[in-house]
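Shown here is one chain on its own, the form predicted alone, set out as structure tokens.
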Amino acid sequence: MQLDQISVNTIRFLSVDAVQKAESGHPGLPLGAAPMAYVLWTRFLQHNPSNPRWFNRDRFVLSAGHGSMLLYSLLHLTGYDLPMEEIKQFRQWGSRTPGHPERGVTPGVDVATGPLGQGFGNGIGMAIAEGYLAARYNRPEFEIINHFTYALVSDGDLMEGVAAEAASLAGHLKLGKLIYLYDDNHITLSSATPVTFTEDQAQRFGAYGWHTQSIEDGNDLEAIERAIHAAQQETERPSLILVRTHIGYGSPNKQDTSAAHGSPLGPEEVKLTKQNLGWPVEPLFFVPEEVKLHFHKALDQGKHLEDEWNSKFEAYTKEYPESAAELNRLMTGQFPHNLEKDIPPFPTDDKGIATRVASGKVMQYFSPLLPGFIGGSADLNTSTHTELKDQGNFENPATAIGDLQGSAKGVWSYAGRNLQFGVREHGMAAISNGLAAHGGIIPFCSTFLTFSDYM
């Protein structure tokens, strides 16, 4: 068996063994989606396991958060601070491997996912953050901010309304550094997708303005590699790669069934699945030495990538000291020392002032002091007083055509700080969370209180 295939099976069976030991979890997704995750994490993803918060790393979102053991297996194997003891404590109280990924609990997890569709929107927020920071701070000879946002999404993610809202906006914004892998396995927790979900996903996303590709065999590593490479070359559209997989792949009795989705395979079926795929039944949690060495290349590669970036940022600092100082404050979450000095006062009077008017005045004061302060409303900025005056619109320059009434004064580019979310409250909230999770951004969003139930 070739090293690539042994590595894929290592991911599969670390996940299966952890779910079985916990007697709870979702083994089907890791069994089916391990090949695409393997290709992404070993051939494309730029990250540093020794420093999970390196600012210019690629972002990865497991929007299908129920398949969390897939992500934990990858984090463990590539050298993040997630030892085997934590893998064996999957879904146990106090462990760093909860049933669904949680930001701040597990090194390498950027956003909490589980409610389907939310991670889909979070990733779009991350891509917007990358686009804004790159437009504001990069110079022709210094691409300081330059990374991709990837996500693994499921049938359930694409069914959720929040994903439709966010996908529509991403297509409009032409976010070319956003690449989603769709685990197209045709099975949900309680049924097959022909029962509920029959639209043509490639045509649907093409209509949103996305670049789409389809892979018929989810185990074809080279086809997956070619598709991700092609998606990286598509700079004017976000990409959806539809990968036809089989949930519970290799399980003689549960592959392609809902039984593989949300329950352990069972001891006997685990044994049969390992035998079917040529994997040792014992020991449990087996990681071959050659696989360990192969995945641990990410440690040296990640250190090299970050060292290169640090050297570039040092040269950038010498050439553009003011921009570098401002960017460094954003990356480290620092506020200007004089931030509260001249906040506008609101004296008591008989008439009073509407809170939305007062907050709007404070936002205008903050705006020039906080270059990472960006956001917008769900088509209500004139009512909620949330337009940042003269700060432009976050838009792709190619779309500055037709009737642009309602747009803010200033630039029409990715350097703009007003996000026109349109009537997309669900998407707005998920995207704003992604903006915050990316780092360097203080997002805001706004709607009427009665619509807050949508968020």
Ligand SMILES: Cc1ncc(C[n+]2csc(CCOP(=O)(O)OP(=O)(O)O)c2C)c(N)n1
Contents of the next structure:
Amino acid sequence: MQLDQISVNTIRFLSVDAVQKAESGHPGLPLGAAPMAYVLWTRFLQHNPSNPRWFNRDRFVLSAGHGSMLLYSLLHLTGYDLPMEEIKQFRQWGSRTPGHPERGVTPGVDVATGPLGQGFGNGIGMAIAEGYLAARYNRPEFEIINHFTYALVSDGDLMEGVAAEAASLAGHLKLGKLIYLYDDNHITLSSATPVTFTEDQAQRFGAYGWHTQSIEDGNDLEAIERAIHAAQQETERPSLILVRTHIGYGSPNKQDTSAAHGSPLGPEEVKLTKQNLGWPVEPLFFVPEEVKLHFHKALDQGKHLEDEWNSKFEAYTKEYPESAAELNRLMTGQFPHNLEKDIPPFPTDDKGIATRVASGKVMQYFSPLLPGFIGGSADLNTSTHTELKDQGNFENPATAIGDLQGSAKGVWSYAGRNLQFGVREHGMAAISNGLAAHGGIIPFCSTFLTFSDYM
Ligand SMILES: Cc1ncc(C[n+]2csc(CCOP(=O)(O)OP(=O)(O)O)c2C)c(N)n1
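The form predicted together with this ligand, contrasted with the form predicted alone above:
Once more the chain from above appears, this time first in line as the rest of the complex follows.
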């Protein structure tokens, strides 16, 4: 068996063994989606397992968070601080491998996922953050901020309304560095998708302004590589790669059924699946030595990438000291020293001041001092008083058509700081969480309090 295939199977069976040991979890997604995850993580993803917080890393979101063992296997194999003991402790109290990924618990996990659709929106927030910081801080010859945002999304993710809102906005904004892989396996928790979900997804996303590609065979590593490469070349549209996979791939009695979705395969079926895919039944949690070495290349590569970036940032600091100091503050989450010093007093009177009016005034004061402060409302700027005056619109420059009603004064580009979410509260909330998770950004969003139920 070729190294690629052995590596894919290592991801599969680490995941299956962990779920079986825990006697709970989701083996179906890792079995089907391991090949695309393998290609992405070993041939494209720019990251540094020794420093999960390296600022210019590519972002990866496992939006279908129930498939968490897929992510944990990848993190373990590529050398993140997630040792085998943690894999063996999957879903146990106090472990770093909870049932669904949690930011702050597992190194390399940027957002908590599990509620389907949320990760889909979070990734769009991350791509917006990247676009904004790149537009504001990059200079000719200094692409300090330059990374992709990837996500693995599932049927359930695409069904959720929040994904529709966020995808529509991402298409409008032409977020070309957003690349989503769709685990198109035709099965959900309790049914096959022909029961509930039959529109043409490529056409649907095409209509949102996305670039779409379809791969017929989710095990075809070269086709996946070609598609991700083509998605990277597409700079004016977000990409959705629809990969036809099979849930529970390789399981003789459970593949292509909901039974593979959210329950352990069972000891006998685990054995049959391993035999079917030419994998040793024992030892459990088997990682062949050559696979370990192969994945561990990410450690050296990651260190090299970050070192290179640090040198570039040093040269940038010499050339553009003010911008570098500002960006450094954003990356490390620091406020300017004098932030509170000159906040103007608000005189009181009998009637008082509406909280939204007061908030709007304070925001105008803060906004020039906090370049990482960006956001907007779900089409309620005139009511929530959340337009940042003269700070421009976060938009693709190619769509500029003059002085449009509702647009803020200032630039119409990715350097704009007013994010017009449109009437999309769910999307706004998920995107804002993604903006925060990216780092460098202090997002705000607003709507009427009663609509916060939708967020
Ligand atoms: C918002 C939300 N609703 C319901 C669920 C419960 N749930 C978990 S997975 C799932 C369906 C999964 O189908 P799919 O996304 O296709 O994943 P796959 O079966 O391919 O693993 C559901 C309904 C959830 N996680 N989030």
